[in-house]
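Consider the single chain below, provided in structure tokens and representing the form predicted on its own.
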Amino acid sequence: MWLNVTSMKMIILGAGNIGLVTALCFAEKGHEVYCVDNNQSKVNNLNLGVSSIYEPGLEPLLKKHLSEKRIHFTTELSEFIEQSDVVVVAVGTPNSPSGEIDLQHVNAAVSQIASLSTKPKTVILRSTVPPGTNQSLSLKFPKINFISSPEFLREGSAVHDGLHPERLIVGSNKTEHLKLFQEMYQNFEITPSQIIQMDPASAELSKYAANIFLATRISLINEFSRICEKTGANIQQIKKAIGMDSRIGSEFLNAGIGYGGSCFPKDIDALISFAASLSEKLNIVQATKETNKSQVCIFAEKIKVRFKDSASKNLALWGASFKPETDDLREAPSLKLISFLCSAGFNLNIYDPKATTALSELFKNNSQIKISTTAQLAVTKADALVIVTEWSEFGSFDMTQLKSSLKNSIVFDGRNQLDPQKMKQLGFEYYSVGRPS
């Protein structure tokens, strides 16, 4: 850490996932941010102390830097750009529908920033771009010291990431911005080595290397549970064995229904469409994709092919978020889950402790769903409970009230959550991922 902590005025671009995050992590830190969204109704809510997402530790340090006037949210850049030290690009960057990353948020900001600066300045960019666009932006902007440095903030961990960085990227070939670093989060609980310096192409590709990496290990562990379920060979074991490979490591082995959110699918995408621009075929990313499609396809089967010959269909679904301590849907295996049910006749009653509001919008005009304020609503006189994200609330249910509740004792674990041995003593119908049923 260093120390004299030196107090920036920053701009952030972008009050989404990544940009709102990264504005109080550094309010939290000392430095005054100015927040600047598109959105009037974001910002308005925001101001009031009211966020649009859910994150774990977000709304308090949210209310307690707009009482302190350390953050500021609005819709006006000009208002704030000159009195500016630095600032940071976290603007969307979706896909296009043929994959290939689309940057016209990207360039507006920074068209933007060029169009209001009076004198040069320095802008970080956060946001997931491919590898050449800090050269590409550089040229056309010949005013503006460009560095690149994704985000590797985890979805409901994302404040704790942001505040307790694991390391810090900056993608530039100048001394002084490793300095600009230095002092912009000598207040955080960082080591110099911590911080590393390369170029910036290398800094952008570092992003979908590691995203598309942890991809990997979760199909490919996926792949392995499809093994267990042909041979009796049991998935818990084979991570246990792996795991304790000091090459290998225990992180992302989880076997499931797959990945989703709004980055390894996103990711995997654009970089096979940039390396396809480059003549190059990412055979191993294309089969993480494919396993990952079909993965959610299987468990599903599993359900359909147990309810063939019943006359009542009717499923209790917890979870629907892609992951646990986030209300986000995006490319969440929920999504394709339940279509998929829908298609073949399921009515379901669907629970997340996060999701409601937005499931209830998503799903207001299909008479097969409905969906439920809690996890015991939703599983009363159920057919079968389908866990789709393991909440903690749901490893921690009474499953003797569980078993009272539905109509027929039949769990379809599609997170491994529950523990096998337990569920068949208590006289459950049960199935998993990868273990013996």
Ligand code: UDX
Contents of the next structure:
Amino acid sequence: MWLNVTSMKMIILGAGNIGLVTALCFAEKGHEVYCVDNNQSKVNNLNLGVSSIYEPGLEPLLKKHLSEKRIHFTTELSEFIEQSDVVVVAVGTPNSPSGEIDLQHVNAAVSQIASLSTKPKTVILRSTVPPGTNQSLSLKFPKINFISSPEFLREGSAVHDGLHPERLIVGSNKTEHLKLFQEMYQNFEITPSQIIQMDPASAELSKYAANIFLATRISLINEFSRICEKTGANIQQIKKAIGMDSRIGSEFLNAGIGYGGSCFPKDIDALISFAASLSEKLNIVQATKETNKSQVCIFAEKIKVRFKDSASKNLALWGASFKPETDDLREAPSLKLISFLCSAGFNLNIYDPKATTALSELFKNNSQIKISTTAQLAVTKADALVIVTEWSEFGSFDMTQLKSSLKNSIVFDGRNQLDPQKMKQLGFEYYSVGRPS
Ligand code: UDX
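Follow the form predicted on its own with the form predicted together with this ligand, if you could.
First the chain shown before, then all remaining chains and molecules of the complex.
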């Protein structure tokens, strides 16, 4: 079944969004994988085929490789460390309150590997860490060969991205490590030219560079959307015009209420803090953060102004996760918007296809907020609709049905998901981002 792939025994340390997907992708490509996590209940659930995260395509892979005994979940690293060919560290690297990155979990993982290994070990650092981490760990743990190899998985398409990486970074100066990666990824659809070797510090910094370039694109297009709103220009026409320039490209130019998630905000704060330790002030990165923060407020202000003298205070919100196809609410723009609207005295009826449980838990003590289990329930008798996350079901919702459900035919579209012309023809008062209403 596997095209002469050398099936390796791999340990993945950390069964979170990155570790679990990484483990399943290696299992899918013929390796034997031991996924180690210190959370016993998470490990128990995973061994029963139940994942704590929602990712399209993840559960079928989990069930398949559990039944084929190609993946094992455990809390005990000691059981498999000796027989493993390589260990991948994919533990979390949260920020401390002041913004700098916290490496305690990475350090603990590496110390555990070192103390349990009787012979030299190859360890791949997949977690996002600042430049110089590989070097300092190498000095501290001379028996371990470190390779810095950040991942670029997107939530909501992590399984796809894991099985079809656009590039693999081998952050090591040892040629045998390039060969190791070629073996590990032998059964993946990836060409040798997509596996790039470089020094560890460049590999570590590349992760921040990629994320912050992407976040900056978003803040930049959002700044242009503000000029559009004051000049009658249309941000989507601008996206088309600049996106056809091969140097710019058309991806990641969607104006809206801004970016969220567990990566962009965290990586921006971490890099600003790390650069400050080098007496470097990153003005553009700081501005990306500030623009993103204010983008939600500008959108929320539109809603507040529209209803300023009105008794209408009941809003339906569609979407809360930071992007479609995930249940993740971390740093979601919706949370800032919800807080702003509640402070302005609105009552909210929120629906999200995947984050219902998390939302119910989060807002269980907030009398201004109701969580609906369907899009229809959320809009029934609401004074207006606010689209916050562009789940596909909202784009295909029957607009005539929507019109008859709402008390007022007013829609605020924070993700430019709907078509202004169509909404106008249907008689809606329609507001979006950077497009003439
Ligand atoms: C990101 C990077 O894309 C990924 O490579 C890295 O490994 C982790 O961080 P992720 O945060 O999961 O992935 O989602 P992404 O698709 O990048 O979207 C991030 C945020 O940007 C979302 O809130 C999304 O709504 C927003 N976004 C994205 C925009 O506002 N406009 C766009 O054009 C694209």
